[in-house]
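Next comes just one chain, in structure tokens: the form predicted alone.
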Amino acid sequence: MSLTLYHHNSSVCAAKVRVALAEKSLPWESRLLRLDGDQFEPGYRKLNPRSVVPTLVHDGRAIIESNIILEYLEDAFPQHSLRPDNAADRAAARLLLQNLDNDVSGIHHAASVATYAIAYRHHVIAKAGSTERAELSKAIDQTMNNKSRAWLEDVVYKGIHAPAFAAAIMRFDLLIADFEQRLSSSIWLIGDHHSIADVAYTSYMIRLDLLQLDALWRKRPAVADWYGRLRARDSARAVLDWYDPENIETLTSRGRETAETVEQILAGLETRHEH
């Protein structure tokens, strides 16, 4: 049996199979890219004509598609199963993960959106060397793959002030709302048993923490506490355990820089529920 991972250290996407390897105890090789073009060469490219990450290769077959790679996994490694014991807890995980990649309204979206607007624009300031608009789509191109360039480009200029970023938040505020609920009556996700729902929501959570959105469950309790047990499972460091300390460093310091921003964007919600 010859497991291969294609990811990166940050990606989320990336990050949400290898909580699942490690859920699994599945030994793995990894292929780590930089993403920054090399996602484009065509040997990766004949693996996964996207040019994103994750690939799996199982035993010579290429898996692309992060939540496809979740649900091979548990039928080609059923040990240590991760789906939900019922046929009704199963379809509901899938619509969990299905909300993840729903295209411009999924989570994963909104996650994207987050990230560059805080912190990974000034990545590609950094390397345009200019903060016009016109060198800020150059470096874009040079990095990024179609279906991104399409949003990123107003996201890396205007940030925070992006339309797009207000949606993102407004987004994030509904899933944690509707997690709070779930969680006020169960353990996990599904139930009282933690499942693949869990393993791809637990990069995400990460994510939204370092980039100090914590905000949007400090009022929700069963977030919190559901949370606390994501951080405690040692697959979490599937998770961190791989992040690059110094975009670490990017996602806090930015993060604090614009907490307050996200805290008016979230008080505005929170007194639009009340009218």
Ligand SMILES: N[C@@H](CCC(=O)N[C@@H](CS)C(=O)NCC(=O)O)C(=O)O
Second form
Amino acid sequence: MSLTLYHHNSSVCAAKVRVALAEKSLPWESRLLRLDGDQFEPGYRKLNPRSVVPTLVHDGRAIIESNIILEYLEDAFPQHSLRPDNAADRAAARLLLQNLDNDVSGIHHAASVATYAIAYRHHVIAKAGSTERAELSKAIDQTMNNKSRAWLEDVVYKGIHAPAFAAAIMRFDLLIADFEQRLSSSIWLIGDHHSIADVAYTSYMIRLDLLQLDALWRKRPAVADWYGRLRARDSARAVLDWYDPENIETLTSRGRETAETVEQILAGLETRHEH
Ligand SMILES: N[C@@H](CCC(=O)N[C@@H](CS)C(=O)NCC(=O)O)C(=O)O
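And the form predicted in complex with the ligand, for comparison with the form predicted alone?
Now the full complex is given, and it begins with the chain already shown.
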């Protein structure tokens, strides 16, 4: 049996698969992409025609899309099952996984917007050697696929003042409010067993935390407690141990610089909820 994961050190959707592999104690081989354009190389495109990570190759067969990979791992390796044990809970877990998906209303998209608006835009600016929109646009063209390109330029150019950023914070706020409700009546996201749903959100919660977006759960004790328990699991290391320390520094220091604006956006949302 061989499992090879094509991934990236800080990509949240790739980390999601590493967490599942860790929870299931499955051995795997690592193929790291830099995502600096190497995702478009013909060899990789053959495995993943969407030119994104992750891709899991199991005994020569390539599986793409992180949610589908998580489900695949449950089917192919039912030991250490991460599936809830009844049909209704499985359906609930699938819905939470679908929530993450990367169309523009998904949590994955919101996480990408927040990451670039707060932190990674500074990498693009450094690469372009300019904050001029046309120069940023050229730098983006060299590394990103067209789908990401559609939203990225505005976010890189305007940072946390891009309309997409406030929309992302609003999306997280709704998610975390929903989690607070769930976690007030169960130990994990779905019932009292750690499941595929908790696995799928681990890398996203860590990303929000690194970006200093923990204001999202400051007044939500059940989420704060759940996140503490996720972080305490060995599988959380499958997220953090792969990050470059430099990247962690960028995410946290840039996050500190923008935390006040985020608090203001959240305070505005709270006032809206009150009406
Ligand atoms: N829905 C896909 C999303 C994959 C995705 O967007 N991966 C990002 C990293 S988190 C990527 O490879 N980006 C490179 C690019 O957009 O060019 C999944 O969950 O596998």
